[in-house]
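Have a look below at one chain only, the form predicted on its own, in structure tokens format.
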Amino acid sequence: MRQRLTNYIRSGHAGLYIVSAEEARVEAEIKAVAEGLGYKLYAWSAIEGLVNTADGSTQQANDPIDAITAINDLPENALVLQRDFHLFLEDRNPVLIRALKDELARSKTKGRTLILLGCRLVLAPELEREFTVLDFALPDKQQLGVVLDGICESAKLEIPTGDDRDQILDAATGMTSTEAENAYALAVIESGGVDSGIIRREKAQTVKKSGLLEVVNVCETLHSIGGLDLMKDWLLQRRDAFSKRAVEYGLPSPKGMLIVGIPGCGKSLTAKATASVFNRPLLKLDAGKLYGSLVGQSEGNLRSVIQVAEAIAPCVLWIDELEKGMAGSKSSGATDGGTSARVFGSFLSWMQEKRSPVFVIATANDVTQLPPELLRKGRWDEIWFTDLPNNEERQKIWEIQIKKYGRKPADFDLRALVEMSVGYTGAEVEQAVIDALYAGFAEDQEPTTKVICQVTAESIPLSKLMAENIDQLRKWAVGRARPATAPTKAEKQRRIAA
């Protein structure tokens, strides 16, 4: 960043626009350009006004237009920082703007660069030629570890190395300079030492506050899913595809995959059980809360999500329903001035080009939804079809539920379980096992398979409720998606009668 910044400057750069929340790396970072260059350095705020912060003098302009007429004032060769500036943009004030317009002008005849530092863009239509924005990387594992050193030598503590380094580190990246020390201190603080577990946690915490994102905490495996088999191998040959023998290899790190198909048959239980299977963090995305009120907030938060995503890679990235945050970008124009369009515009390209590790993995319900350039190969390794659970299936989740709630599948009648429940989807067949329970402890006795299948035999399974829906899903999924499941010998024999 110090050199892009460098760059800039000397070629005459009037605007730019630094989009952070690590307001004192980044001021570090440009005072060590204006020293570099030999420019004098002037900061602004709100509360201090205009302060050269060479000798610290101060010059009291804290109105906004007041400050933009300031620099007039100022010699050549300078950088101007404006903290906070973005706050007096979004009301778009006409004054402000002209003033600030005429500022940019002058300032590139006399070698002089406004910087605006701010946690999100904001910026009128008017002046997003004037400026360069520039997205201020969170830190490295190399910066993590500057600050780690400096916590263990104020606590007089032994600094980590090998393993136990790499662990603290990984478990750091994804949070701010400000966040990795508060983090590290507290752990010193609750263990005695710099522990990894303590500082996933807080990391936990400082990912879920924006609201766009979450650390999800995974217990889930391959083996909690019944099923899927076809989908299962495939993740096994990429389980190491994030590991150094992988990219000495010459592997390309995989992008990710697309499950679509009927809601309770394993998708959002395969996204947990892939972060499993490569040993990675999951990170968890609601699209639908990509989209805010302000100008240029939307844009904002997919790029924040982004970036924290690529500081915590290797990860998985989980969108769930992805149909709900894309389905509106074909109709954007009309309905939202083009966001949505804009939204879905920059995800595509993020998809096509990333380099960083990270692993997507959406799941969709109603992929009619979807916008067929998010279904083209390219975007994904693979897309999958989870249809309902077979027999053989169907056997294998009522053992995995008989046995999630502590009991032993033996002595239930699986077969006649099996029978019961045809077109029943695999998260139907847990709530007959959780209704079962609750029939059970109402009598005070054990579920038994008769309970079971009485309380199945009470509600109505998905297969029927929606079976135009069922189909309609199937047909598009034959020769577009390719079947989680393989099939039957029965199923075969079908195909080839036909």
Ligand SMILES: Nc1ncnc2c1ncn2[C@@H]1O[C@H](COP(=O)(O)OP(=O)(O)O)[C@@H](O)[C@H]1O
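Numbering follows the first chain given and starts at 1. Rigid core: the largest C-alpha set superposing within 1.5 Å between the two forms. In this text, all values refer to a predicted model and were calculated from it rather than measured experimentally. What changes on going to the form predicted in complex with this ligand:
Relative to the superposed core, R10 undergoes a Cα shift of 2 Å or more between the two forms.
The Cα shift for E248 between the two forms, taken after rigid core superposition, is smaller than 2 angstroms. The rigid-core alignment places the CA of K110 2 Å or more apart between the two forms.
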Contents of the next structure:
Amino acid sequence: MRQRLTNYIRSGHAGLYIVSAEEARVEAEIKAVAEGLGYKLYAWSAIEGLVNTADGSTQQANDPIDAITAINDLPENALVLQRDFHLFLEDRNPVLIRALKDELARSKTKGRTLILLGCRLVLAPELEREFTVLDFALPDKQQLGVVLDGICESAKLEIPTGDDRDQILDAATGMTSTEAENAYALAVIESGGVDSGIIRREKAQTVKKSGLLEVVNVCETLHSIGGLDLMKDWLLQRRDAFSKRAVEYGLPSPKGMLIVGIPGCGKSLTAKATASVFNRPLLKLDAGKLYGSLVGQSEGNLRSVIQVAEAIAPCVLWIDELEKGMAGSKSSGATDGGTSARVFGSFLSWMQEKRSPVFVIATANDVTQLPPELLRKGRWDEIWFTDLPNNEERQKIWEIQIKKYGRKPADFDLRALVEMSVGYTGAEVEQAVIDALYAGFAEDQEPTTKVICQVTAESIPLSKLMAENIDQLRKWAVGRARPATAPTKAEKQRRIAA
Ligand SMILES: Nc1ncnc2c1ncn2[C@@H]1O[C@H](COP(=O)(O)OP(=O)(O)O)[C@@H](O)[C@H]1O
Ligand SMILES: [Mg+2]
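With the form predicted on its own done, generate the form predicted in complex with this ligand in the same format.
What follows is the whole complex; the chain from before opens it.
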């Protein structure tokens, strides 16, 4: 970051906008850059006015417009750090915007750089081209380690080393320095040491605060999935893709996969199991919330999501029901000023360029809502299609679900269950088991095959209700997505005959 900042300043960029919630860390970095370049550093805030950081002398220019005008009197080769300035830009005061533009033009000839520092990106279209936006990455493990050492020293604790240290720092990635410091301190108070479990819990809390991301705890593994063998094999093959060995071997980091399919057939389940396969954290993105109402907010939202995911990486970033977040991106901007299309475009280019080990797993029920760019081969390592489970798969699913609710598959007539559940999704099989448990409980009896068959007969499966949609989805999938299930012998024969 230091080098990048230095380069921008040396190449005469008059306006920089750093998006970060970590004032102290960014300011320390800017100070170091100023020293390295031999530039003077001025810092402005609405409370303190314009302060010369070298000698502490201040200029009373608390009003933002006065502040901008006062920059004109500063010497050449100077950096001016503007704190909280985005808040003043929010209402797009034309006088302030003009003052900024004029000052940027002057600064450019005088070797001065204005640096706006804010936790969000707020730029009116009039200023978008005047400022270069820089994201300040969240602290890496080494930086989080410095904070850890500080806490241990002040708490007079032994500084953790080896695997212990690694686990703590791994748990802390994705937090800002201040958040990590707070989490370490809390762990010391709660447990008398820095316990990585507590750090992980605190991180889950802080990640959730933005309302976009959630760290999901998973207990699902590939064993929780009945069928979908091809997809499972594929995942298993990539199990060690984030390891040091894979990097040394020269494996490119996997991009991710998209699962399209009939609702209730194991898409979300697979996403969760994937995190277990990689043995890395699962971050769930609420794509619907990505679109903020304020101008520029949506882009900012996506930025912060990417920052957190890259800091926690290797990790799995799960976007469930992608179509919900992408609705509107097909519109050429008629409905929302092009925000969805723009956010979506940035997401795609991130996917395309990303080098960081973030495995993106997206699921979708309705492909008609997805923009075609997203479905192009090459965007994803694979696009999968999950169909209704075949007989073999349903048998596995019955077994899994019966076991999941603490009963023994051997106590049931699995063949009968498989036969009566033709056209059922995995979710419907699970529901049948739950319904049978309720029925059994009411009668103070254990559920039996007969009870399951009875309760199931009372409900109409989705595949009947949505026959047409399913048919369309299947047709779409041919040639576009890879079936997650290998064809059965009978299916193969049918294809050969056809
Ligand atoms: N192939 C499967 N194997 C085992 N359970 C399944 C399977 N498919 C669905 N289920 C059950 O149905 C529930 C809902 O499935 P889910 O993965 O959320 O469906 P969707 O494809 O709509 O995301 C799962 O939590 C699981 O209990
Ligand atoms: Mg789902």
